Each structure stands twice: as structure tokens, then as C-alpha cells.
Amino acid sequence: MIDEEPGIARTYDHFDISLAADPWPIFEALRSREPVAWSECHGGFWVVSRYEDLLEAGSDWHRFSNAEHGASLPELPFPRLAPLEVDPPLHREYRRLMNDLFSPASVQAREPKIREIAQELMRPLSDMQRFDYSKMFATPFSQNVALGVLGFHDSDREELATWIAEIAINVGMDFEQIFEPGIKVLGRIGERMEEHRKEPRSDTLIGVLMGGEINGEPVGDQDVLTTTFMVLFGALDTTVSAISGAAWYLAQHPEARARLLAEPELYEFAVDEFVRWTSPSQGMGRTVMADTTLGGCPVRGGDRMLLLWASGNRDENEFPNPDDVVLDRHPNRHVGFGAGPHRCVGSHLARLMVRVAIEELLAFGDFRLAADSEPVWVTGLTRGIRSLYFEH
């Protein structure tokens, strides 16, 4: 048993697999008896898990950079990736720059496409009578609506996400494996670029990048090509989580799906609790600037430090019952999309996909669990579905 192990921190590595369905025991025991702890993992970090510890940690950026080592454990060998990877007040910069193509205005404007995307993903689920939703919608959904808001084409998507996928298995096991498909990823965008450049545009995200200005300048191109790759990766893992792990649960609770149904004004707050009982982003790596302590605990300047954002969404302090999905909990002040100033920049238009994506399940009619199937999670400091069969 968890509980009866001493120092479960020491080894605890969030690239285990084994953890990947069910992480929350250990998460539990880590709030409970060690909430800021240190990990021999990965040449060592303290992990944090206590949702009032990493609301202080995730909002003071002077004791506790992304810019340093980077928001990824380990360090990957790239340059930073603005704007997760670098700190106020040049962080602002970059916000300052995106903020209205992601803004709730600028999202909500493009709901028709996005359910035009959904829909015709779902129509041809309609005529099986057992399909991989993950597989089949949530991830070619979830690739189809990011590759059009940064600038991609529809033809694109195959291959990014092909690259994409190499990179994510491979982050934090074998560094040597990541360098091609990471390479193929900046070309694509390098090619996207040389497009906007002929034909300059304003509603995606390379266009704004390119005629954009940081402190004055224009943007440089290696910093539209880090900053699209960062949004990229985020954009094409997270969501299919948030998707995948809604569906799933919803695939168990006729109930809710009925609930959601007879009031869909629940959809407000569900979405939000779904993002916090899923938690796609399970942690974010900080670098410690200089001796100081955390939840009672000393730390040392230049240490690694894992925030442990999806302990936090189940942090019995912050949520009763926060094992069960709650469809209209409020206050649901949740860190699914990470807290402070590196807060998701993308969150409005996450939280408009993983609606529409459960809007167009439920109309779709019943469905339930494929009776012969499990479905398959991945992990590392995103965790999800990948897999997730349904029969109707």
C-alpha cells in the first residue's frame, strides 16, 4: 500500500506509465505526507502537490522561474519557447501579442467552424457500431481546429501530428529521438511562414506573430518559430485529453449525460470541471532562483521543481469530493490551465472545444464503453487517452 511506503517522493517519476490511469493515490499520500518533496528522478526535483503551494509557486515567477531551465522536465535541449519559457516583463510582451486572437470574442467568432469541424467528424461514427472515438474525433479534432487558429493547412495535419506525437513519447526518456521530428515541425512552420510573408494575415497566429513587435522590434523569425512550436505541442495534446476524458466518463454516467441534456446551462460549469477532473496538463516544470522554502519545506536556488498541477485539481482542501465529477461545482477555481502569469494563453478557446466536442457526443445518441477494450493513456507532464473505444 502507498500509505505504508516512507519517502514515496524519492521515486516518484511522472513519466511512469504505470501511473498513467490512476494517478491519484499517490497524489493523495503526496498531499497528505509529503507536499513538497524531493524526487532522484531526472537528476532531481521537488515535487510539489498541495494546491495552496503551487498557486504561490505557479504566481511568483521571481523565486521560481520558467525562463531559467524551462517549463519542461527535464530541460529540453531547444531554444526557450516564448511565451511558456521566458518570465515577466518580457512575457507580458508576448501575452500582449496574442491575447486578442485568443480572446473570449475572437474564439466565440469562430464556433460555427469549429462545429462544422466536429459534425463532420461525428457523421461517419453514425454507421459503426464500435469506433475509436479518441482516435477517430478527439484527436483530429482537436488537430483540425488548432492547425487553422495558428496558420497550418488542412493538409498538414497528418504529418504534424505524426512529428508531434514522436516528440511527446520521447520528452524526458530518450532526448536523441526528438530531434528529427522536431526539426520537421520547424520546417513545416518555416514553409507557413514563407506563406504569411507573400500573403500577410492578421486571425491566425503566425500571421500575428510575423507583423507583430516585441519592446519596439519586430519579431524575429526564430521567435515565431519557437513560439508556434510551443502553442503547436500544447495545442495538439492537451485538448485531446480534456476530450477524451470527458467522453469516458460520460460514456459511464447515463445520468449525466441526461443532466447535461435537460440543462444545458450546466454546460458553463461542467466544461471547467471536466478540465479539473481530467487534468491534461499534470504538472510544469519551474527552476528554484534562490534559497527561500515552500510550504514549510527549504529549497535551494538552482533546484528543479515539478508543479504538480493535477494533485492540486484533487486537493480535498480546495474541492469536496474531488474525486467525483460535479457538474455545476462553483467556486471552481481549478489550475487545469496552470496558474499566474503562464496561465494557459489558449484556455477560452480550449474550454469552446471541449463543449462543442461533448455537445455533438450527446447528440449523437447512445453510446457506451466497447465491452472487449481498455482504453490506452500516455503520461509524462501531460497525461491522457490516446485510445478510448465506444459501441453504440
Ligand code: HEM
Contents of the next structure:
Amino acid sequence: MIDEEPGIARTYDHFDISLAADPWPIFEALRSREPVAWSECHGGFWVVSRYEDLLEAGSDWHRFSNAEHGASLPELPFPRLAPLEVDPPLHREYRRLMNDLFSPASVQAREPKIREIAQELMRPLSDMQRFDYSKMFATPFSQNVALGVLGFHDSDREELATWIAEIAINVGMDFEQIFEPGIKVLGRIGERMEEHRKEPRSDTLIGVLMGGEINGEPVGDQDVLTTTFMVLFGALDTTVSAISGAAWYLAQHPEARARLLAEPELYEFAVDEFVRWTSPSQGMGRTVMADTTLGGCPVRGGDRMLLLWASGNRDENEFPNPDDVVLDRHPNRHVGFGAGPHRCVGSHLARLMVRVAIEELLAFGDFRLAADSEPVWVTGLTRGIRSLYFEH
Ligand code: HEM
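Starting from the form predicted on its own shown above, please give the structure in the form predicted together with this ligand.
Now the complete complex, all chains and molecules, led by this one.
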């Protein structure tokens, strides 16, 4: 069907639910026939699908800006959200502020707590013959870990998750529906800021921002609000998709489970391979700053662009057998965490979370996909599984 259709990109929409489970044939067709091509959806944007073009556009913030119209596509009716939606040099100030909190050493120190959260969530599942791994484990696990690092309470989880899901669902469709949950999220961040004001902390994002400086000035309350809002978005959905996607694969591949159990040193490579293969951040927006070319295609200043990280991660020119999970794939220069200055600040935390989640799943014993049940997928800027039944 794809072969007969001229101009595949023209109608490409990353929110198209019919592409959620299997976008890979479209991405393959885009890479081979229209690597930089125009979609008429959401007001029009360039779809960038080849690995080398993604590296070029992701790294060159002078030509391809995150600040001009933000990194969402379509653009969100919110103030610019740092660090994702500011360009260098200001962007470097935010990253400097956040680096320690998300460094490999700080993340490593959180491992016992992260494992405790995982074990607590896995324990009740052993008494159930059939359970939704994505809803009962991957989702609450990702939320509890990330919310703790940001400075929220466990009791904030359900409400924040509901509001954020409402926003995520409506980003591509209905802006009116975004305001109310948006205000609620900001209100909750404000409450936690008040607590941090009474008791300053340096081990949470809210605490680090409130005690920090940008360009020599204390970070303003408005900035703490919007930056925390941004990181909430970056952290929650992506990790749920990576963990659910890895578990979906492992449920269907007992030989991979056996290999990871026998050779735990493989985790060093396997975790990144799962991030590449699942590619939870499907694509991110940019704005072309002045007339230029990308991949030989002329693009105009002011045009919007979607960097399809997920497609780059299956580019056969960079990854041999790109559709296979190769547990010890090396080298693996994937763009699952992006590329260039905005490369994911939470990548070390995300890797540890994926690793702990898989280790605890494999420690659980035998499991398989439940009969008569299909995974439920979502798609947009992020993509992945949100319901996944296992039986054991
Ligand atoms: C498997 C899980 C994750 C994936 C696949 C992922 C992916 C990404 C990608 C592709 C970007 C680059 C966006 C762009 O270039 O426009 C990004 C940025 C970002 N991510 Fe993640 N992420 C994950 C987990 C996390 C976590 C756990 C956190 C924090 C707790 C986080 C916080 C952020 C932030 C703050 C940015 C913006 C960085 C900047 O603009 O400098 N992410 N992430």
C-alpha cells in the first residue's frame, strides 16, 4: 500500500492512532524515498527520518531552534518550558543547574530506593494469575521514582498522572482541554514549592531550582514552576514506554530472558538497546531559523520540523538488523535520548529505572503474554504501550 502512494509524508501525522503499534514500515519508506519531506498536518512541518540528518539537525541549534516555537509539534499555548524550549547559551545555565542531580553518581545513590519501589509494586502481582503489567507496574513505578526526584509526594501520583494524561491526549487535538489540567499541575507544583521554601533541600529538582541561580540571578518562582512542569513531561511517559516495551519483548522471547539471567553483565548494553528499539520519544519539534538545506532538501526559515528519533533508531545505515533486539549491540549510538545540546538530562536515571524494572521482572519467574489480549498503544511526540496483560 505504501509503495503505490506518492508523497507518504504529506499525510503523515505522529498522532495517527492507526500507526501507534507499527510505525516502522512508514518510517522505512520515508527514509528510503522522502528523508526530508513536507507533511500538511498540524499547520505543516518537515518530517526528518534519516539518522544522519537527525544528528545534524539535533546538534545545530543555530539553524534548528527549540526556543522559537517550542519543541512540541503542534506548538503548545504555554510559556517556553526550560530547559527543553530555550536555546544555548541560556540553555547551558539550566543544564549546569540540573547536572549534579541527574549525574551518574547521584542516580546510583538512589538505586536502593528505586529497587524498593519496584519490589513493593511487583509483590502483589505474584498472587495474581493475570495482571496488567503496564498499568500495575511500569506506570506507577515510573511515576513514583520520577516524582520523588522532582520533589513531590507519593500521594501526588494519581492526580498528577491523571492531569498529565489529559494534557498529553489533547496536545494534538484540543487546546481548550489543556488549560484546566495545566492549571491543576501548576497549582500542585506551587504547593510543593511552599514546602521547599520552609525546608530547603538539594536532593530534589524543585529544591535545586529554588536554591539555584541563572545568569547570576536567583531562579524566579515562575521559572521553577515551568521547569518542573517540563521535566514532569519528559520523565513520565517516556519511561513507562521503555519499560512496557522491553517487557513486551521479553514476554515473547524466553531465550532473551534466559540470557540476561545467565549473563547480567549484558545489561550494560541491553538497556540502551531497549531504549533504541522502543524509542519512546518518537519525535520532537524544531523551527528552521533561516533558509537552509537538510539532507539535500531546501527548507525555509520559519518552517516547523519534526525530528523523528524513532525512525533514526531503525536506520539500516547506522544499525545492522535495526528491527532486531541485539542484547549486546555495540556500538549503539542511538538517538533514543536525542542528540545535541538537548540530549536527555535524565538518561542515567532512565537507564537505571529500565534496568531495575527488568531485573525485578525476571526475578519474578516465568510469565507470558496473556491469551486473548492485545497491548494498548498510544502515539504522539511519545509512543508506547499503556496496557499489557501477562499471565503466569
Ligand atoms: C526512557 C526514558 C526517556 C527517554 C526515551 C527520554 C528521551 C528524551 C529525548 C529524546 C530528549 C530530547 C528532546 C529534544 O531533543 O528535543 C529528552 C530531553 C529531556 N529529558 Fe528525557 N527521556 C527519558 C527519561 C527522562 C527522565 C527520567 C527525565 C527526568 C527525570 C527526563 C528529563 C528530560 C529533560 C529535562 C529533557 C530536556 C533536556 C534539555 O532540553 O536540555 N527524561 N529526553
